[in-house]
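In the form predicted on its own, a lone chain appears below as structure tokens.
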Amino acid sequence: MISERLKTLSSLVPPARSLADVGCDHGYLLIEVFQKYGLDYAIAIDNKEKPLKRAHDNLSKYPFIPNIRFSLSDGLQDLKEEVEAVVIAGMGGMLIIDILRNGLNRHLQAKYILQANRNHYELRKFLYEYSMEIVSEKIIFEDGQYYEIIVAKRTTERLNYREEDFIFGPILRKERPKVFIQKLKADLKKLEGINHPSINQKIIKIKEILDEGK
């Protein structure tokens, strides 16, 4: 059974009809997108043989297997095709930044769907510095873990993000979904016992966001 995390990632792919899945692992995301959202073509990418073979074995059971290219490679290095969307999920934010830094300029027209396990601040700051607008953000809670998902696209417009946008996310701050508020309260509870200048500043910012909803 597919996880809520993968369901949410998949739902953000449309209207794209071609997709690169970086770090494809079991291939479950591609199965979901092909079956639910009418994907035409995909590249399944992983830098380890076993996960890529596992993805191939799982995907080979479906009639859309001829429409998938499997690539044993790092990040976007072997992505020759033009694709409308790129998913990079389930890894650290610094690794996602490295992948984007090494391949983003060759695929500027794609929509990027990113789910980092940590270092969200650094990832958002990188996107800003590369003129990538955050057009959507989602947050889910599953199996005791919060997952933040960022959708970004290249823009020629000037971006005006505040420090709070890098920390908490510009869309999440604006839309204030229930799970986002739940995460802020959980973070506040963990941080309040720590006495450090940077932590104290974050506590203040969290309280300000929570107070905005009162």
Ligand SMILES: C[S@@+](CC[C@H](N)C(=O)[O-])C[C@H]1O[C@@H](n2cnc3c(N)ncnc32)[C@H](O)[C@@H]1O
The other form holds:
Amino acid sequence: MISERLKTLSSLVPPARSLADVGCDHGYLLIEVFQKYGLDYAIAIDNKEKPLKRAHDNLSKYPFIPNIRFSLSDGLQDLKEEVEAVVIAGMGGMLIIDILRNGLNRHLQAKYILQANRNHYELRKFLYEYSMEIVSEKIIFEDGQYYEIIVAKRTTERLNYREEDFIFGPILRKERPKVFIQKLKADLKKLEGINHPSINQKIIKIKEILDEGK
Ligand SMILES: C[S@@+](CC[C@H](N)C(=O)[O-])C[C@H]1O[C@@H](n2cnc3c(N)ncnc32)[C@H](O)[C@@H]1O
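If the structure you just shared is the form predicted on its own, then what does the corresponding form predicted in complex with the named molecule look like?
Every chain and every other molecule in the complex is listed next, the one we just looked at coming first.
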């Protein structure tokens, strides 16, 4: 069964009709998006043979296989098509930044759906520096793990983010979903008791965000 994380990522693709899945691995995301929301075409990208073959084997069972190009390549390097959406998920934030740094400028029209396993702060900062506005954010809790999803799109408007937006997410901060508050409380519990100036600063910031809801 497809995970809640992949379901949530897939639900963020519409209304895009073309999609590049960078680091497609098993190909489950593409199966979900084609089946549930429909796509005209997709590019399944992975830089390792085994995962790309796995994606091909899994996707071969479906009638939409002719509408997918499989690419054994690094990040966005081989993405020649103009796509409406790009998903990069299940990787470290620094790797996602590397992939974007090497290809974003050739694909500025796309909506980016990003799920980093860590380094969300650095990823948000990078997006800001490239004039990518965070237009949506989701957080889910699954199998004992929190997953944050960032949707970003190029803007010509001036972005006004504060440090707290990079740390916690501008949309998550504003919308304050239940799981976000649950994560802040869990982080606070973990950090309290550690006596270090940088940790103390983080504790103060988390408490401020929690207090904003009172
Ligand atoms: C942990 S899997 C995540 C799979 C899927 N995106 C998900 O979220 O479930 C990461 C995949 O990214 C691929 N990958 C890592 N670095 C990559 C790169 N620079 N370009 C393309 N694929 C990459 C790996 O081979 C692996 O299949």
